[in-house]
Amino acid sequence: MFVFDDAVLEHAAPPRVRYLLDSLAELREWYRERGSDLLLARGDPVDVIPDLAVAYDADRVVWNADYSGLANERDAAVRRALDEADVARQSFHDAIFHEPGSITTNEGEPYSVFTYFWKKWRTREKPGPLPAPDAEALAAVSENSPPDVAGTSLPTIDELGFAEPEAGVQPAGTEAARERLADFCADGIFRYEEDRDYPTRGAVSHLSADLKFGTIGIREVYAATEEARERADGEEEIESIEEFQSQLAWREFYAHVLFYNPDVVDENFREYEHDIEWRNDPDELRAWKEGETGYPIVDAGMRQLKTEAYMHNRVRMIVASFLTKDLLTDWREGYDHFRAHLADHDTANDSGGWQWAASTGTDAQPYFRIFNPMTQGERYDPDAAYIGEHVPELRGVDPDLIHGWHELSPTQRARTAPDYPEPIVDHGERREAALAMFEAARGDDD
């Protein structure tokens, strides 16, 4: 059963709704091939689920727990409604390996520093994936189902209140996810530590949306990494696999942070003595969103987001640092934009990542460590292949000129790439302004 919950859809966006619908279409077909089906309904789960359970004379209702504030409130309300309807129910832990509260400090407090969380996470036992139910069991569940209890056709994206996304979303569903996992574990995972920060080297898994939507489980992913460990050729490849596993732990760390601090979605985790006086210039924010800042690696990332509903992780850090430290714009503006355009938007990961970049979160980047967008581009896209792919105005331009764009004269820029904008801010000046802004928030001048 899947319920389209309007309270959840309020927080959705076209790329994620498209990904959801494509994933559900595959899942429904999987059930039908085995003599079962996927029930579809729309409404408040508190009303819909007990009604369906009673109509089907269900022995019990089961689901996997989620850990956001909205999910916790929803699940609690559904539990109460099922109890009132005298329907047995049971929730399971599966979205992450270790439930919130199971990895804590020696004093029993949740961690706010990843390194210590990771040390315990990596040594805990990881259960393996469970087998799928066989066709006979699924058919037995469905044989006495009354007709027309729920709609049999998926709603269109338009019926759910969304337009088709402008971006081309990657193939969704479990089959595509398993193909991505297999491809990654055949090659990229062995180069992950060395190549993951380079957006053109193909050393990332592209599994973030799959893990977010549950089209592949964390157990299956981790088991595949352990199988890759058995094939590793030397210590460097083993360290590379462990580096990827640490990224799985980061995902879990942020889920724990969100569980204990549901306000981190829109409030700073870290408190400063004074409010941070963000600049929040609307024209600069618009230029950032459109990929027209005049900083090539930043613009490439923002345009990839617009066309693919995805952005490489290193570039996510660069564009987040640029928004908060160069444009002095509140991280919440960036979080909202990512939420509207990413297919893999995850509340815990994205709020954690944005607050890390803005120096307001758990285990955050120190406020005085500010990414230089020019050197970041030169280091991680030295031949400007990524930039050229996503910024056509700079395609074919000498990489030295691209990475030195901020130093060119107006005449040189007009001659080199007349349709590409000049830098909208001076990085050096804004770096000093950012330091002053955070020092004032810290009360260093008091």
Ligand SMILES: Cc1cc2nc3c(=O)[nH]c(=O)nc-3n(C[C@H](O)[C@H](O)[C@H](O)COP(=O)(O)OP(=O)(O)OC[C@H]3O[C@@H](n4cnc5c(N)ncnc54)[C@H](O)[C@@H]3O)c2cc1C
The other form holds:
Amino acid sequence: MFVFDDAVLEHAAPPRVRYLLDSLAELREWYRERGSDLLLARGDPVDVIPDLAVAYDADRVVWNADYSGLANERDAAVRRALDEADVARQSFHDAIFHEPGSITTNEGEPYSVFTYFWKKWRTREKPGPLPAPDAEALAAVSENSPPDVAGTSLPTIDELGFAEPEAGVQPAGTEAARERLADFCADGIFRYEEDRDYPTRGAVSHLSADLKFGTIGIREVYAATEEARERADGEEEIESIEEFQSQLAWREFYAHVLFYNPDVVDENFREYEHDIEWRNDPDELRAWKEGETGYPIVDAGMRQLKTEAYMHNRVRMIVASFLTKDLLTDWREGYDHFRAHLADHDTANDSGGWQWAASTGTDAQPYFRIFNPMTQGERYDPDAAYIGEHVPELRGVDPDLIHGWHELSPTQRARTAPDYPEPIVDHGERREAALAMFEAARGDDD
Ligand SMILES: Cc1cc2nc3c(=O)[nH]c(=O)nc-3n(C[C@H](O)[C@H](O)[C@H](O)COP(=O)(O)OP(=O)(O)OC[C@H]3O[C@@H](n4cnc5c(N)ncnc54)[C@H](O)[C@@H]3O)c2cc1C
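Moving on from the form predicted alone, kindly provide the form predicted in complex with the named molecule as a structure.
Everything in the complex follows now, all chains and molecules, and the chain you saw is the first one.
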């Protein structure tokens, strides 16, 4: 069964609601083809789940744990309600391999440095995928179902209070996820280490939304990477596979961080001596959101986010650094914007990524290491193919002029790409201002 919970929908956004509805439609079909069905209800799970369990005379209620503050509180309330209704229950830890508390320092504390976490994570045994449930058992559930307790028709996106997304979201559901996994394991995984930072090289998996929604399981993904290892040709390809596995471990690391620190979604993880005095200029924030900063790689990323509800990881790092270190804007503004637009928004990974870039998180980028958006663009998109794809005003412009946009005179810019904006800030000046802002927060000048 699936419960549409208003407390969760409050934090949702059109691309994710579309992804969710399409995934549920596929899952319901899967059950129906096997003579069963997927129950759908809307309401507070604390009321809905025990009511249904009693109406169906369920042997027990089982579910998979999630790790945000909201999920923890909800699960605890559902557990209490099921106990009161005298219904047996069991929850599993299967969204990640190793549950919070299972990988700790020798003193039993959660890790705040990824490398140590990874060293333990990689050596732990990883259970393989389980077989699909038996068709006979599924049909028996259907035969015992009392009618009218919950519906089986899906609400429309409109009924859930959302508009259709403006972005073209990638196809949702397990079948599409399995295709993405197979494509990636046929090619990208073997050159992941070398190519993953280049947005046009097609060396990343695009599995983030699938992992977030659970339309593919971590066991299945990991088993496919191990199967790719059998086919690897030499040490470099094996290292590449392990590099990918380490990204799966980052996902678990951030899930642990969130579990122990539910406030990381809106509080700095790392404490500075004083508050960070963000500048928070609304016009600059607006230009960043619209992809009109006059920094081509930043604008390309922000426009990819709008049109695809996705952004390549390297570019996420660049735009997040630009917002916090060039525009001196609080990372929470960026987190909110990503949450409103990403199909793969995940509380743990999104807050982890933002706090990393803002130098406020666990194992974060040191405050003095500030990305230069021009050299990042030149390095990771040398022929400006990614920029050209997302910023039509710069399509066909010589890549040297694109990467040197900040150095051109206003006349040269007007001649080269009249519709593309001037840089809204001077990177060199803002870099100094960012250093001063962090040093003041650290109390270096006290
Ligand atoms: C500012 C910022 C915000 C981010 N927000 C999100 C988010 O909301 N949801 C999200 O899933 N990822 C987020 N990431 C991490 C990363 O950018 C995406 O997971 C990745 O780009 C998704 O594309 P992919 O599936 O092709 O990645 P791949 O490179 O193919 O990685 C495979 C999987 O590993 C996990 N992964 C990869 N990188 C990271 C990482 N740095 N941290 C945690 N898990 C990772 C994801 O589940 C991903 O699907 C964010 C990163 C930054 C810098």
